[in-house]
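Just the one chain here, laid out as structure tokens, in the form predicted alone.
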Amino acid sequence: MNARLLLVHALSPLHAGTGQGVGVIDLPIAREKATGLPYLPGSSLKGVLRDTCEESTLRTQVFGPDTNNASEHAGSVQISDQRLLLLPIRCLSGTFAWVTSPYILRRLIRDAQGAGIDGLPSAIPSPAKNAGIVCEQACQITTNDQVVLEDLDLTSVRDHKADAWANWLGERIFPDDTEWQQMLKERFCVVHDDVLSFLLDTATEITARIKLLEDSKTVKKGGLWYEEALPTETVLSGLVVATPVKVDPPKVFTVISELIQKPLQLGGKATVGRGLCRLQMIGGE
């Protein structure tokens, strides 16, 4: 399969919404039905990349014709949903922790294998429900042999498997910045899948928004609502697949690589600074 692995690092809160919600949160983020894991729809990312591509012929060849001519031919690139990889969680020590779980790491291995990427750590940490697995050295998120995430007190377990994953991820999320690679290693934590599910319900960013009446500057009727977003420093991952429809796969990946050289705005609420993201594409070495 002609594929690459894409990593999305949120530089500001990311609101990839589903429209109106039915619960307490009026504008929730998109979540997978079965797992509850947040994701950025691939269609949203593809649309942003398409708009960023300024050369009209190349844009049509790679991303497909405009809507009015969509039946002419398919695009040469397919972009999967970008799914949660690392979730920043407020921590008693070290400010915050980059948290993941065994299921997420297993899924990353599966995607990486699809993209032909070798060298991933083969051993996945297996924390108990009351524990958080952290790196053996340079860990900054432990206090008295505990990792306190939000209001969860977890036993701190140091494991070289966590070091291997933190090193691999850091080198690819921050390929040119050793300081950020070290920060990720200091704050990397693997928790049980059930613990992560709990944190996904309690640790996302909820913002109250209001709309004022212009004359009185009071809240307009129905003008109070709540928006959910993934916090700054969230990392997502997914696949970019090239199909030789109008251009060959190497050209497709070259175009995508050029388009992601600078941060892009993804998701909604751009006018209030949401969704500024860095993207890294790996594979094909």
Partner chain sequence: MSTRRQALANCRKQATTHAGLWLDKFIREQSREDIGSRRELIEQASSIPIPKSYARWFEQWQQSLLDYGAVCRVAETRGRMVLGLGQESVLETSVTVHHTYGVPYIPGSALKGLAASFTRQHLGDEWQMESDAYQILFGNTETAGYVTFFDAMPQPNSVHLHPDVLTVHHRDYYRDGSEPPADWDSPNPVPFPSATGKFLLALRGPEEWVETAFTTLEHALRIFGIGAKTSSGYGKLKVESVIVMDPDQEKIDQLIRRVEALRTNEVAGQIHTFYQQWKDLDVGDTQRRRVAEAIVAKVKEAKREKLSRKKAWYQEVLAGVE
Contents of the next structure:
Amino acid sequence: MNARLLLVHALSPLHAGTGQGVGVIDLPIAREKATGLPYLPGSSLKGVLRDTCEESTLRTQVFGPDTNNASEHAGSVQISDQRLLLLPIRCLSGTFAWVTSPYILRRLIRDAQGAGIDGLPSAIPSPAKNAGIVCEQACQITTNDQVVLEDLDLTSVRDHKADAWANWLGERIFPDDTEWQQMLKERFCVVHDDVLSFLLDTATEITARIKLLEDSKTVKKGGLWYEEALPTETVLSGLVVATPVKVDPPKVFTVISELIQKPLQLGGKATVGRGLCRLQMIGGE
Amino acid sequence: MMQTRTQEYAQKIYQQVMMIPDTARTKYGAMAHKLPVLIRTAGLAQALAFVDSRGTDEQKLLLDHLADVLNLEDRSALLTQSRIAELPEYMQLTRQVQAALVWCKRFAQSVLGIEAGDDPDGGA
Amino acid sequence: MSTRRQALANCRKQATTHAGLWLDKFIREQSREDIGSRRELIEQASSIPIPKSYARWFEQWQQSLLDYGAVCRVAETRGRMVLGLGQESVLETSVTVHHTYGVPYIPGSALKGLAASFTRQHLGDEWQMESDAYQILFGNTETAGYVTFFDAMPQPNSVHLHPDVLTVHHRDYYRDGSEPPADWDSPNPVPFPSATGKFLLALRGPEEWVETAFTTLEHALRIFGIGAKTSSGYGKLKVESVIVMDPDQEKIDQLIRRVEALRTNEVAGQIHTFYQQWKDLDVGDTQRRRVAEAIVAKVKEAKREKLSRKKAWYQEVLAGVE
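One more: the block was the form predicted alone; return the form predicted in complex with its partner chain.
Starting with the chain above, the whole complex follows.
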């Protein structure tokens, strides 16, 4: 299979894509129409990887020609939208929880199959609407059998299925770093799809931006707006697919894996430090 | 279904906003901009309690209007509901209030001519 | 009666509660007269220790910034600092804390705004809004600026939130700083949280522009201050002159200096020990490559290229340069 799974870990808030400003927020992030899940457009990630690739022949072979010559040939790599996998949510214990839902885990299994990756936990925890499923071992986010996320009181349910997922994800998002793997286990929480959707509508990071009149402390007319971002510690996932147009798939993956050795800056609002991310590529063993 | 409901919200809110006296425009309109963000920050229960206990009469009028839109008797019923609702109902109530506030905010802009930040020293 | 949701009425603050969440959603009571609830809330949030997980995160953050090519310098508060006063909040007097870790920090957007405003007001005609220099540094509506201003995150062991009080009684003091406040029991105290600590400033861009931006920030943080209540002395920071180095970088710089210091007649005898050291390095790829390059350069300088190419160790070093 000529595909790999990508994991994108946000070190600073990620203004992923631009959505429609219909609701509370003037500059919202992009969400999938059908599911409401936030995503970073694949084209945007591909653009950053392309710009990071310094060697011009290789750049054209892998990513295709400049937009001016786009018709010549397509690139040898396609990158899918990177969709939400783990959302950090403020918590009454343990500072924050890494939250996900059954729908998201099912989709991850599908993506992983597409990349020829086996060994994912097959059992998906299925929490009730008022519950949060946490790890049996090491959990730090419960008090008195509750997980309080923002102002939502969820009954905590300890389940080894959660441990299996936290282990699998931790080893891949934080390879060779047992302390971070442990941090994920302590904070991992699976909630009902509806609860996750509520959290996505109410608990992402929003920042007030203000334009003041010069030499005064008063706000310009229309100079107050709200921007939305996925908070630090958000994890997204998606696929990289190689098609042998100009170079072979193994070469494509070698190039990508070198480009993601260092952090990359993804999404919008880069000049105020948004979107610094670490990437991991898995599969192909 | 949802479409019908938001249309229903829109109609009701339009009528409410048309009735706002000139003297109340700024405070009411500015709160229509502020409350959605305050609900995100403080949660529904605390945000409503804040306006109710610290707001001016014009700002509290917005709570009465929201209660009316959601077919609750008055703002005190809305406040009580936000405090005692069990989790699934609390989430639903929050969504309904936010959906209604989208229209309040729009009409504050188009009908009342009030933008976000227009009432800098408006308290609450 | 509490204004919290009934289900949360009995929740207590814990040592690992998110400080920002506690401030935003867990006030006990909100009536206008009840200043006690507000003061108590801020005291509780200020007493929450900096999360252990944050210390881990900060280490990774600093390393990632350096790997990404950002230049970092530390800025320490001279007094207290208050950011985000006036954000929508039940406290009316909120504070900016990090969304995920709940620690106070200085947003990149605030730093960029401060630097831009200082530039316009103090750097003369070549630095006005329409000037090339200004637009290169800060950008305009069409193009992004050349310099990235990252959020300034606090060093974990340095940072504190403080319960602070603003008294209407002493309005004069807060306006012009002429008279220190003494009476905390005045009739209208407004409690708010302020912060102290050492914050990691991180800028990225072309070297000379980053330097310009740092100089501007250094002056702006010293003279203007950042955040609210700057006219009463809040928000002033001192920027340390030293640049924060990648610990790897320093180690490697030293090693490279030693390779470079070899005299040509010493190369034959000693270069192999540097190969050994290079082989055993526990650092990132970029730093490894720098050492490999230094070794190759030295071998060439000593005119031993041809000779060395036959040796396995040298082939290994050459591969490390590619």
